[in-house]
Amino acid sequence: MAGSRMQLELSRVVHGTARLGVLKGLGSTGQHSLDVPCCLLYTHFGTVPHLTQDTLHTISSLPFVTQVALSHVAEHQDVLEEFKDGLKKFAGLRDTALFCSLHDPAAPCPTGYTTNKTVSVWGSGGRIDMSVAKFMALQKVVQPDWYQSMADGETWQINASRKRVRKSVDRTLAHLDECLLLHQKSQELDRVSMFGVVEGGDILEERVRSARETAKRPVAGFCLDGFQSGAMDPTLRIQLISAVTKELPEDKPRLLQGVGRPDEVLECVEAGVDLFEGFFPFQATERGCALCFSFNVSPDPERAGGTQTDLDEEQHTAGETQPNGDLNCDDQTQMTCFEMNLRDKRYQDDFRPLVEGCGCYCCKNHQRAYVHHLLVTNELLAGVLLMIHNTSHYQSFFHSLREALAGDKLDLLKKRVLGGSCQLADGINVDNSKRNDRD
């Protein structure tokens, strides 16, 4: 079996589908683990944007798994082949397991270039066509701990026809079978795990078929593709994810791709998702924003990201700062109500930390006014400080999420995260029991 060492041990299931547990058997020795639900560490070619390895490790409780996109790696295949020791050593990564995804979740991926034999990824030099043979050759030189199979993921667009969606499922399953065959023959990939990819667009029958057929294959886990923010109606997305997870074995992890906003994370965890890509802090940093949403279900404010009163105030301020700070935002480049825009002039003489009670390096040592100054003068340090804070804040949110699942406080956490400006943004109903089913 591909990746037989990886095993998910569940400790609790809340509200029927929200899962709390430990993913074991990670790393080259198989001795490491990952508490779930959680997010992976987002990188560009193995490096967290704006941060050196030393700076990164000033952040406590980083996830053990680092994500790298094949779209960043493909154009450097020759260099990695000559280096011979894999991407982790090449990029100077330490104390981490490496997950290799097909695409960068924070970068646009043009569609219309997939064939029956190839998929395309987009690097800095443009489009790169990959057959299964080339895809698997890249995995051998990257030497990840686990990777997703090659897939036709172009049916997330709302105008995809039923025929096109059916073809994408068939192609993805055919790619998976070819990848598994080459994987099992490869000595270099002997201790590497493979995740199968569930496709199906917005068609329930195809989603269920994709999930059932993928679950029959000897994969270590599952990537749920095509659900990214703005790709489909949020209610339909949850209905489809719920239908998919019912078809998947309980002892294998489910990784949802392209979803990172806190409100969406909570909904998807309730639908049975275990793992997320950690690109949301990077997107907020690129907007010049600091994450400031509240998630305090712990008596320790430093571990929970600040006191409830302080963070409620920040959410209210954040909602006033930027008119497009919208909860139901289809464009991932737009500011959300979970962040404050530090480019705004109101912060030029605000000498408070980004978030009161936050224990990150930025909040302990700098003020909003200083980060505002760095942003408006285009200083590189702005990105460094914001990335430190945003990564720390986001990881603390997942810590509180696991704490809420363990302590029967999930409803309280939802109230914290969805309260204030977010709840007022467009009157979205946060009670799952009141959603309308959709066929």
Second form
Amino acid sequence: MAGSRMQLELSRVVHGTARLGVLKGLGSTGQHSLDVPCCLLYTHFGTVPHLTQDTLHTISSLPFVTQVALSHVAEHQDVLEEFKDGLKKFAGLRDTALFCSLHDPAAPCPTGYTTNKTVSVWGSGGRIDMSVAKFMALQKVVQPDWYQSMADGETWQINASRKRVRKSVDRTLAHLDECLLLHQKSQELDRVSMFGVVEGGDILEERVRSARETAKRPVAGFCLDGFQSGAMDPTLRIQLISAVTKELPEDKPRLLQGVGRPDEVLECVEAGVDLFEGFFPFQATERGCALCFSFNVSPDPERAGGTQTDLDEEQHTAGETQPNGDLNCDDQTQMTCFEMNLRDKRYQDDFRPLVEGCGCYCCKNHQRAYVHHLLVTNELLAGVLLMIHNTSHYQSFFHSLREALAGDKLDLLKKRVLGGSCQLADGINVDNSKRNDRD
Amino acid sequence: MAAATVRGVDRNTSESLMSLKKAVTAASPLALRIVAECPVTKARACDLALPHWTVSTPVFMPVGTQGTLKGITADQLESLGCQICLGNTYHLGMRPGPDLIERANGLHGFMNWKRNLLTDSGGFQMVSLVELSEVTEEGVKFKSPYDGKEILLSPEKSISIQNSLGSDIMMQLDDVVSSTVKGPRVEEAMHRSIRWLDRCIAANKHPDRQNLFAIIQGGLDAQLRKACLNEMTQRDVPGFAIGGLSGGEEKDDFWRMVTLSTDYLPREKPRYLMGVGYAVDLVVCVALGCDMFDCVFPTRTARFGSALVPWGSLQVKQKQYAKDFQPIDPDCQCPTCKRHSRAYLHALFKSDTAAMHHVTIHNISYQLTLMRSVRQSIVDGRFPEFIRTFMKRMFPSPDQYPGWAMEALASVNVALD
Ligand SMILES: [Zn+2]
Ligand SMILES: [Zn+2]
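Now that you have shown the form predicted on its own, what about the form predicted in complex with the partner chain?
In what comes next, the whole complex appears, and the chain from above leads the way.
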């Protein structure tokens, strides 16, 4: 871990595997930290979707880490090379640490374009082929505080064969070794942390092998790839994540990629995950929805999470309009029971804030009727206001999650989050038998 | 994010305005105090007290068609120093409708905008956006593009909607004729607009808190304009708009009609030149005596990546800016220029709509800053000098100065070198 100062201090472990702690040593001087479990700030090329710095900073207590995907960055490599001072400065980001992931968790990534030596990312100008050399050259110009190594993560597809899964684990380890070599040789990346990537599709032995092998390398932490919502049966996913985290060292952080639904976040935290990508509020925003699930475990009724009765009613009605929303795991863009669809006509004369008691700029200043109007008239402000509320709501949920871990209230939190008509994702009947006939 | 963040903008606390505010509440919902008049041109700087805020003129009013300003929050708009913005009666009357807005405590409450609002009559949109609209003495008849129902927008109906919206300034319904049309139709429209003005005045349910402005018509015919001015200035309205221009007519005709109008409009009432927003037009028309302007151009063009700058405009999406690490305008104090480079905005246009918001903020800031500089130069008695400096910066060389602008400025005693 040449030069990396990232350090995880656990303060509590609940139910054997759910971890509460602080990730220290972040920022240019290492004086910043991140309370975990936590989600990173999701961006498009350094910009939280729809938001300017003014609107973003109406949100209190943003996480100290901003995420950017290499898929957004790659096409601007020559620009960043000429700029020389890294993406943070280029994007006008101040007082934040930067994590550079390979893919955008909210953008589809077509499969079939990886080789032994390369992976592909998809930017606005189409596909960009990436070797380890190019990948590392990009990291040098991005100058993140922290990045993931190059990985072959194509095996999330249901029908990936055991052979293909094995190959992805091997390739990812080979990429990691190459990345580490170049990382250690590079002066520019001297104080930068690298995370290794755990692959292995839905095959337990491959997941365990990938975790064990990656843990042997000098990485600062781990990305758990290939678990994105919709790609895998939820029960199996939790089993695999638990198996993986068991193999990983206690003192290094684990970032789960592609999972964002609040119920899934809770389960994955229980399975030993520390960090999430914050794309879920963005997805809700894009479908014209406001997050409205409750998460209040604080004894003080003034605290975040809104009025219980109102939210229960909301969740109930949201469930009515989307009876299958929860069962449809194939489509990440589908509305979930954690949100309300403000396009719905019922909100056209609803003069309440999006969530009663929410302290965000949108809820303090605007009403559901106004946001509804902005949505039906296709006004850009709809995205701005929803993104403010959704980001704020989601961050408050993580705050509440940490509070619950600290105060032995995880079960209460689960009850709150799943309340109303919302069905647990693992309540779905799962047929694991088809897996074996693939070899 | 308070209004006071823009230096020199928040003048509402000064004591000199207290009496003005009293005047507003006591008699009519509008009071105009002339702060300075240019000794050379017809330009003037005024404090225009309206129910929600006192506006420093000359003023540019950004257009928020559907009760929102193109991705900018009310707080952002306020911190840019905007004191008054527009809403469109046609759009808002259709969606979400006057009843709903009234229940939301008017357009101010609906969009949570604490300063002034001006609403148009809806007539212009109807004639320009809706096919098969038909104008009779009763009003404008048209088919709703949403449900196909036949709707009549009469002067009474327009005022009723604007009363529901609760705007600080309402516009009369006028009979809009394209400025390129000639002949008897122009005269008919002028006379009808006068009759409709009287009906609008009679229909206003809130003369104590909503100002109704008359709109001077008469096309490009000086005699008709004069006749219209003569009639309308006899009505007891708190302000006047100069209408029927900026619709594709020759600039030579345009400025002559503007200056003719301001010659006949009363000194003690505000003059609003509708639909004008290009920087050169603004500066020239201030010199011709106009106080208020509106235009969709600065915000519309921003969404295509066109940033307004003292030397014209800058197309952020053009390849030449991909590696240009300066701000849009190094001298600009807006939040966009203080943080972001042309190169970043160029790249961001490929990734996120926030890129549009950045340029929109810059363009609104450009317009408002320009008008504040114009005002300050009038107050300081150096407006003619300001014009010369402005023109030099805007055009690469004096032989590129537009002829109409030189002529218009010469007519108010400003010679460009
Ligand atoms: Zn909110
Ligand atoms: Zn600017």
